[in-house]
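Read the single chain below, which is given as structure tokens and is the form predicted on its own.
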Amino acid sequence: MTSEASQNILPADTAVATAPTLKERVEDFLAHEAELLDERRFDAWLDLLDEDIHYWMPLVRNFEHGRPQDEYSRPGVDAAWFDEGKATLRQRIMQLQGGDHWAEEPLSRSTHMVTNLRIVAASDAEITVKCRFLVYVNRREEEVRLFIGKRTDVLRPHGGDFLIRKRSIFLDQSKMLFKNLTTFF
């Protein structure tokens, strides 16, 4: 046995409680969700969404000093890049899977990275999570899109796992530099 391998094995008499914490469970859930999107397993991704999900990405505006509340468009008042429920998300996926989405022909490759995860509120009914994300998308040979921002997710405990009840996506760019916005975040 190498010294490296021996460092990974606990002696039998030092049993350690290994039940994951809530934060570890949430991290694992969001990593799994990202993997489903990157592997284009969109039907499985839809199964992680609550029937009443609100999927929202506001527009980003440049704002004057002292008016940070004006940085993002307001929910239910202003326009947004996404302001969807499960039915419209399902429609977008059906378009992708049916080959009817010209902007995704050929399909894009993506890598979703989720980091700086912090649980900001938790009850038996809901868990609110803030995180940062980086999404790399490549299509054809030279078309590259890079999305960086912040996300607030509201998760609902469901059968030992979670469902995504609400997702608010805040991009860190005020102008969309790409021909289309077909990526799920």
Given for the second form:
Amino acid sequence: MTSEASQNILPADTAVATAPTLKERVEDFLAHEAELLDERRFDAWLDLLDEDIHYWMPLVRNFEHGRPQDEYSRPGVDAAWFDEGKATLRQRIMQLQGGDHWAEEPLSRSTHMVTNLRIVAASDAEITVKCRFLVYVNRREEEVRLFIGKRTDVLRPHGGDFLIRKRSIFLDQSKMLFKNLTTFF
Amino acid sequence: MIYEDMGRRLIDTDSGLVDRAIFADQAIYDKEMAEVFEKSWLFVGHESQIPDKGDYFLSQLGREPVVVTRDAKDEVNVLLNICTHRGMPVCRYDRGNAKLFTCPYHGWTFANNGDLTGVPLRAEGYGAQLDRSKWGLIKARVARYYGSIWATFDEAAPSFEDFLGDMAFWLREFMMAPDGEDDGLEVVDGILKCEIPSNWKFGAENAAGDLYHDVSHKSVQRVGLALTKLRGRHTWDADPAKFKLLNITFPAGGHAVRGNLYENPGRDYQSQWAADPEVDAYFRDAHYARQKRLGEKERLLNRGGIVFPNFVYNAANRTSITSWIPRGPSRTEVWKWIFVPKKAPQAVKDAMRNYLLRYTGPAGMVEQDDFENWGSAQVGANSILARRLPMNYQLRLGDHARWAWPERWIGEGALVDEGVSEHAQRIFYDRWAEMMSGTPQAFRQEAAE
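Let me have the form predicted together with its partner chain next, following on from the form predicted on its own.
To see the whole picture, the full complex is given below, headed by that same chain.
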């Protein structure tokens, strides 16, 4: 490698000086959020949620061609894996934090990956972001769970950062292939 | 065969001992599929899942895949979801509406009542000799009971009513609305399905009468789940009225119920949903309407139970049904239906749904810890060394249980024990052993005398 090449990779006068785009800020925010979950900093994670958050993961069904409306259970009406507001998410976190929630004692190790991020709508009040996620969970010795799916987040600008106003999580499995859903997405 | 006489060798309900092999051994599993599951009436779903003609949903009858349909004559059919030609499932959607099911392999077509209606090449290929009436989908016997749908493929099985016996009172009571109206529940759309790494019997026997695993649910008690604004996870936790806690079992069928019997009739309503006045008002009215409707029997609070072998229900506002579907000695598919009162205001339905989704299933704050337990119990079932000792079901072994106690109207065939006890699990395994070996065990013999 020549010194010329390394200068091309990191031109000192542009990388630091250029203001990040909205997309970069959103990416950073979601990566930071994922890290809080993976580092089990659940109280800090809660702080990123809007007081009015709707956190929803529908059931998934095998549906007939021509009846795509059958694929996901409906929000606010049907059964769901999660249909939560901030108060119940807080409850779930309090349950995790007591040392007596045996399904998560000892706590899992997890890695959240967020990718294919795309801003699909943005106003001063709201930014709608679509992405794909891959969540790997390992617990005790041999318990392994792998969750893959699609997510739509609605973020609200908050100070210099964001709050999560709405999160819809679409898992790519119809039957839950694992015994527990103790993970946040 | 090693387990030829497995009933007597593996289960001894007189001494309260159960061999761990029954949770782990493949040969025992194969035999229990044939002797227990294929000879019992099994729950497949609820009529509110198929309100209109042509509606259908997929279900399981033990390990057999079925499709449950409402046909043009408004009859409910439970059909083996397997083409009679080459064995393909003819329906591959979790639910929908269809007059016909066509096999995607060779195009044999079946009506939603199971009749074979179309065979390609019928004239030239089969010389018009194929008797379509013999090649319809295999149909199960079907029983409908206050909205619930049951089936069996066994022609020799007793009628559903005989199979249920005195348990009928409890199953009917479970399907009532909170105000005591018959057939008062409707399913919330969407069955929660998950897979747990344990034998199906751990979940089933737990529902029969395990009343002392509170340590498992300490975290929910601490956080609080009931909408009473109090700690706890049940709405009845708010009720200070005195009651006897009963393990009501029916040895003839192996069924069991957990129930509170309140000392005094006509007890006052205790606010159980104080977080929402509209919901609270509904349950207050329902409480008094139920007292009027049920009379003396309103003293009973149905907490949940099991129709042998694998139908489990949770009652008393936790209205859900669980089907434990065996998939192997150490693998079980759990299907869960949640219910709300049909005629209740939307606010009540919403409150119930929210409570239930937080309570039940793999994302439920209560059952997460149950599933953890049963997955862990499988470790002990699989351990060859641990099998030197049988599983211990000796809690309150002895002469505690009494027939039709403390009220005769609980059922002549009810053998009842009070408080924390493993009496109901002993009855469960007694019935299991009888079906496996053909030999009546302790409680069955006593019941016959």
